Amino acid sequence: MEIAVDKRQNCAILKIKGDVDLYSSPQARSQIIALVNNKQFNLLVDFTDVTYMDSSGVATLVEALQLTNKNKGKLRLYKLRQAIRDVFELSRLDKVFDIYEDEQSALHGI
C-alpha cells in the first residue's frame, strides 16, 4: 500500500493506493494520527486506487473519524469501488461515514 498526502485549502487528502488490509492499515493508521497531531482535522480519503479493504481497514478508518469528529473536524471518503463500498453497506457504516462520488463533492463545504 501507498499513501500520498496532497493538502488543500483546510484539509489534507489522502490518496491511498493498493489494499488497505491486516498488513497495511498500521500504516494508514499512523499517516492519520500524525495529520491529526499536527493539527490537520479535516481530512479526505481517495479511494479510487483501493483495490481491497477488510475489517482493519475499517477499524482504522473508524478510529480516524472518532479522531477527527473529536477535534470539531471532518472525515470525507470519496471514488469507492463498489466492493468496497459493499463493505460499508452491509455494516451500515455507510449512514456514519460521509462518502462522496468524487473530489470536488466531498471539498464542497470543507
Second form
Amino acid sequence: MEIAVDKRQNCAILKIKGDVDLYSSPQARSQIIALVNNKQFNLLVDFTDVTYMDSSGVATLVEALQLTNKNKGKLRLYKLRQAIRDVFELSRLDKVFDIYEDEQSALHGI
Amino acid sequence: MEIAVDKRQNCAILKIKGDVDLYSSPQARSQIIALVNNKQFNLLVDFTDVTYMDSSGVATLVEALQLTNKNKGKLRLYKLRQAIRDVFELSRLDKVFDIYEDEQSALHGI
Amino acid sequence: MPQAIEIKIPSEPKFLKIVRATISHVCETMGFSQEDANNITLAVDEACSNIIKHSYCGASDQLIEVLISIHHDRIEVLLKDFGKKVNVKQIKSRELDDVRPGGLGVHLIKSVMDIVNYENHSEAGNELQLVKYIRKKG
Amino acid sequence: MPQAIEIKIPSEPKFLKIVRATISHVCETMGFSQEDANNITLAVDEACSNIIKHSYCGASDQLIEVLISIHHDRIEVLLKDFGKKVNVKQIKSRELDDVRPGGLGVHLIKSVMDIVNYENHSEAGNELQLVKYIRKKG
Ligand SMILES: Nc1ncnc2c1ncn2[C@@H]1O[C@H](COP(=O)(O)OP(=O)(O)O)[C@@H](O)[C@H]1O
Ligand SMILES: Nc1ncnc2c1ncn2[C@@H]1O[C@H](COP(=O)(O)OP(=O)(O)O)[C@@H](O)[C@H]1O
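Starting from the form predicted on its own above, please write out the structure of the form predicted together with its partner chain.
Every component of the complex follows; first up is the chain already shown.
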C-alpha cells in the first residue's frame, strides 16, 4: 500500500493505492494522525486504487472520523469499488461515513 | 483466460485476456486451429490484456506460426508487456515472431 | 474425495496476501459469484488476522495452517494455530452501534460464512472451521 | 531460521495460478526487482507444469508440494512430487534453433535461476531445488 497526499483548497486528499490490511493499515493510521497533528482536519480519501480493505482498514477510518469530528473537520471517502462498499455495509458503517461518487462531489461544500 | 475474435479486413484479431498457462493454452490452441481450419490465415494477436504467459503459451504460438506460414498467411503479435517480451527473449524467439507496437502498425501491409 | 489445498505461512501480516490470493482464486474456479468470493476472502483474512493478534499476541514467527477443501457444493476452510487457547465464549465483536475503532472481525466472519466453528480440544492451539455453500443462480 | 511458506496443491493446471501468486508476492516482499520476480515466478510455474506433464503424466489428482524459504540474500524453492522417478539426464529442453512447439520449460528454468538441482534419492518421487539470489542494485 502507498498513500500520496495532495493539498487542495482547505483539505488534504489521500490517494491510497493497494491493499489496506493488517500489514499496511498501521502505516495508513500514522500518516492520517500526522496530518491531523499538522492541523489538517478536512480529509478526503480517494479509493480509486484501493484493491482490498479489511476490518483493520475500517478501524483506521473510524479513528480518522473521530479525530476529524473532534476538530470540527470532515472525513469524506469517494470512488469505492463494490467490494469495499460491501465491507462498510457488512460493518453497518455505510451510514456513519460520508461516501461520495467522485472527487468533485466530495469536494463540494467543504 | 478469454479470447475475443474480431474480423478486420482480411485478418482475424484475437484479443486474449488473462493468463496463458498450462491450464488455458489448450483452449487458445483450439480456438486458433478452428480459425485456420476456417481458412483464416492472417492472425493478429492483441496482448494488451495478457497478464502472464508461460512456455505452453509460447508453444501454442509457435504452432500458430507454423500453421499460418504453411498457408502463406501471417501471424503478428502486438502490445506485449515487458514480462511477456522477456519470455520470448529467454526462449530466443523474439526474432522468430513478428512483434509490433500496436494494432495500427501490426495491420500495416497485411 | 474433495480436492484439497494447503498453505502454511508464518504469523506475519505481510503474508496474509498469499492466503487472500489463494482463497480468491479457489472461489473463482469453484463458481462462486464475485461478491461471495470477495466476502469469503475477507472472512478468511479476518480469521488469520485474529490468529496473529489474539492467539499469537502479535508474534510474527509462529505457524498458521490453512486447509482448503473444495466440495461440489461448498468450500471448507480449516485454520489452525498453535498459540494460546481461546476461551470460545470470549470470541465476540463489539456491539455494532458502539462505533469505535476495531472489534469487527468476528462479526464480518459470521455475517459472511454459513458455518463458523471454533474448536480447541486438540493438544495445542485452536482450530476454526469456516464453510460457505455455493448459491445457485436464479 | 529462514521464514518458510509451504503450499500443497493437486496436480491440476488450474491451481498453478496459486503458486504463481504466492511466489510473485514473496519475491516482491523480499525486494527482488520486478523483472527477477516475474522470471522466478515463470521458472517455478514451468517446474510445476513439468511435474504435472512428466512426473504425473497429466493426472490431476496427485500432490505437488512447494516449499519456499526466504533467506536474506536468496529465495529457495523446493518442489516435491511423488510420481514417476525422473532420469535426471533426460531433463533437457530441445535445441533452441530447432523451432517447434514445446520443449522450452527446462531452458527457461535454467536461464532464470542461479541453482537448479534435480534429486530423486528419496523414497518416492522427485525433488527439484531452485535458488535465486537477490541482485544488489547499482
Ligand atoms: N483467534 C482468536 N484467539 C483468541 N481470541 C480471539 C480470536 N479471535 C477473536 N478473539 C476474541 O474476540 C474478540 C473480537 O474479535 P474481533 O471481532 O475480530 O475484533 P478485534 O480483533 O478488533 O478485537 C477479540 O477482541 C478477542 O478477544
Ligand atoms: N519433472 C519432470 N519429470 C520427468 N521428466 C521431466 C521433468 N521435467 C522435464 N522432464 C523431461 O525434460 C524434457 C524437457 O522439458 P521441457 O524443456 O520443459 O519441455 P517439454 O515439457 O515441453 O517437453 C521433457 O520432455 C521431459 O522428458
